[in-house]
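Below sits a lone chain in structure tokens, taken as the form predicted alone.
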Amino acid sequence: MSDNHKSAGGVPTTGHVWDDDLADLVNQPPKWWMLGLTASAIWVVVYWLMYPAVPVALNGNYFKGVGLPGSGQWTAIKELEADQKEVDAVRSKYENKLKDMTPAAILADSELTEYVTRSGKVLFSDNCAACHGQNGAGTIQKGGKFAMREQGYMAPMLNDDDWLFGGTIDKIHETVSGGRQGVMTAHKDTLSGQQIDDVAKWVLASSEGNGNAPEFAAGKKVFASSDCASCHGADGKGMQAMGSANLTDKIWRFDGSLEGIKQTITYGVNVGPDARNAVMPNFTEAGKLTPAEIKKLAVYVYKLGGGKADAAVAAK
């Protein structure tokens, strides 16, 4: 370090000057620099009183703010309910209208099916993704691991045609509305295991549109006998009515390996601490959503590509 105070412009020094060559030079910042810094100190006050700032001891409470002229004390809830009242006011013409209408009303109504089906997208991903997946394409689940497509679904796709209940706009508001649970016997206590496996197999096969091979007629005759044909029909086709399923297509519920469709056959579902479990929560009951949200989800579930027109107005 050198004592030497001035550069060799003359420019006073710090003193610090390193290899005789550079020096730390005492000149003052440019005057739009010291400007600058003075307007953001005064902006720093400014801010500070019309805003809630740092926590200051004031009678016990804060220093809340003085707000913008007019305005009053600036709070972010204040400034969320602004924002909700402008939203809500775009809103209220399609809202209030459609309170007294019905899901099928609100489908032949274009412009009020669109704002359904966006804001239902929201009731959806927040009330039944968790369980039947982003858009309804349905949580597979085996085993607590996700799996493959055939081996069931934890929750039903919504997105395709294959439905328990029926797809028509009034029962799938039906199904929100009151939520669904389904119950199958368990048949360990009245089929053999011999039975079971027979029966198993004959409806793997009929899945595959193999139900009626020699080799699976015992199997048949054991669904022909039993209670089974009473809940799937004769055919195996299922009955929407009582939301048994169709065991001749692919569509798995649960598991649709063997020693699945075994396991479902064996201990039922909701009838105990083994069946299969199948329930879908009442929406209506304690609240949970309101008859307006109830609606737009049936709409927006019809409309992601499975539901099915009514027939009787299919027909006019």
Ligand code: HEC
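Keep in mind that what you see is a predicted model, and the values were worked out from it rather than measured. Positions refer to the first chain, counted from 1. Heads up, when I say rigid core I mean the largest set of C-alphas that superpose within 1.5 Å between the two forms. Compared with the form predicted together with this ligand:
In a rigid-core overlay of the protein, residue 80 has its C-alpha displaced by at least 2 Å between these two forms.
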The other form holds:
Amino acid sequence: MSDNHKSAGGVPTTGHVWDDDLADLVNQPPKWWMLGLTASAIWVVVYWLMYPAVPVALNGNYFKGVGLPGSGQWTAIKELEADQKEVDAVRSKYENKLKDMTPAAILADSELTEYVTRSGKVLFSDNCAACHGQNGAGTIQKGGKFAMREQGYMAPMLNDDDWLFGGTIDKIHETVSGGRQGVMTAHKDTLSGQQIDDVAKWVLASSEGNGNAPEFAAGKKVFASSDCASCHGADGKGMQAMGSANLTDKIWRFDGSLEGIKQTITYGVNVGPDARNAVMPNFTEAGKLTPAEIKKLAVYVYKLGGGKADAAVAAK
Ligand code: HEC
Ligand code: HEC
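Having displayed the form predicted alone, please output the structure of the form predicted together with this ligand.
In what comes next, the whole complex appears, and the chain from above leads the way.
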């Protein structure tokens, strides 16, 4: 060990030198680092005084901090309220605008449509999805079964372009604001079992494009000569004015098996305890939804993918 207290570079050592050239140098930390350390220490104290930093009760209350210059004592609630105000300000710009607009006018404004479909999605989950499924996709359960159809009840999918009551924005708006209830009479007293069997077979055949095959002639005749055509149209394609289903497509509101079709024809829809039950609630009644909310939902449903742009398309 040597007692040389200076290293070769002129920096003082602690006096500990081994093997003549291995020494503990006494280097000061750089000035910027010392300043930073001091500033941080001061900042800790300032911050600690400004904010509610002591979580213990002092005179039955916690230390709330001395507050920020200009904005007083900070609390999480105050910050939330300020954020909420900011959001409300952004919203009210749109809300005020759409108050006096028709749903069609909202649709024509892409910025407003964007806003409306977002809040419509939340409204839909809260008010409609229980019956129509999330995003209007129907309440499909595992195994492809419709949960509510099993109970003899089913709300239609809203994300396809098959509409009972019409898919124009005005028709959708009318549906959501006033509710719907397609009514089909029961035929247990007006048709014989044989006639019901025949007409059901014809309905099934025509949904598969075989309506004109000779073996279904008897059923076709029942359809034309009883009251079916007056509601479903001579071609069986349905009438949107009364929400009578299109019988010639493969989309079934209810059970589309032969037995299921027979049951619908025998007991009808929305007419008595044995009938199929399909009521779309009225959302204006008792203020369940505000007019603005109904407009938002109409635009949201339209935008699910099946909206019909042209009134002429839906007027069939
Ligand atoms: C209690 C179940 C139920 C709820 C809740 C419900 N619906 Fe419906 N909705 C139905 C049924 C059932 C029908 C079919 C009515 C019929 O067959 O006559 C229907 C029909 C519709 C139709 C017409 C579809 C067509 O093909 O023309 C639209 C649009 C619609 N609902 C939108 C909504 C919206 C939006 C909400 C939420 C505000 C909602 N529904 C809530 C049961 C419901
Ligand atoms: C008073 C009008 C009316 C008469 C008469 C009527 N229907 Fe209907 N029918 C409807 C309506 C409305 C619906 C749809 C109800 C719904 O979806 O809520 C319907 C639904 C059906 C369905 C179910 C379709 C599906 O997708 O599940 C079948 C099948 C059917 N009708 C066949 C017939 C036959 C066959 C006759 C004649 C024997 C007939 N209907 C007479 C109004 C009528």
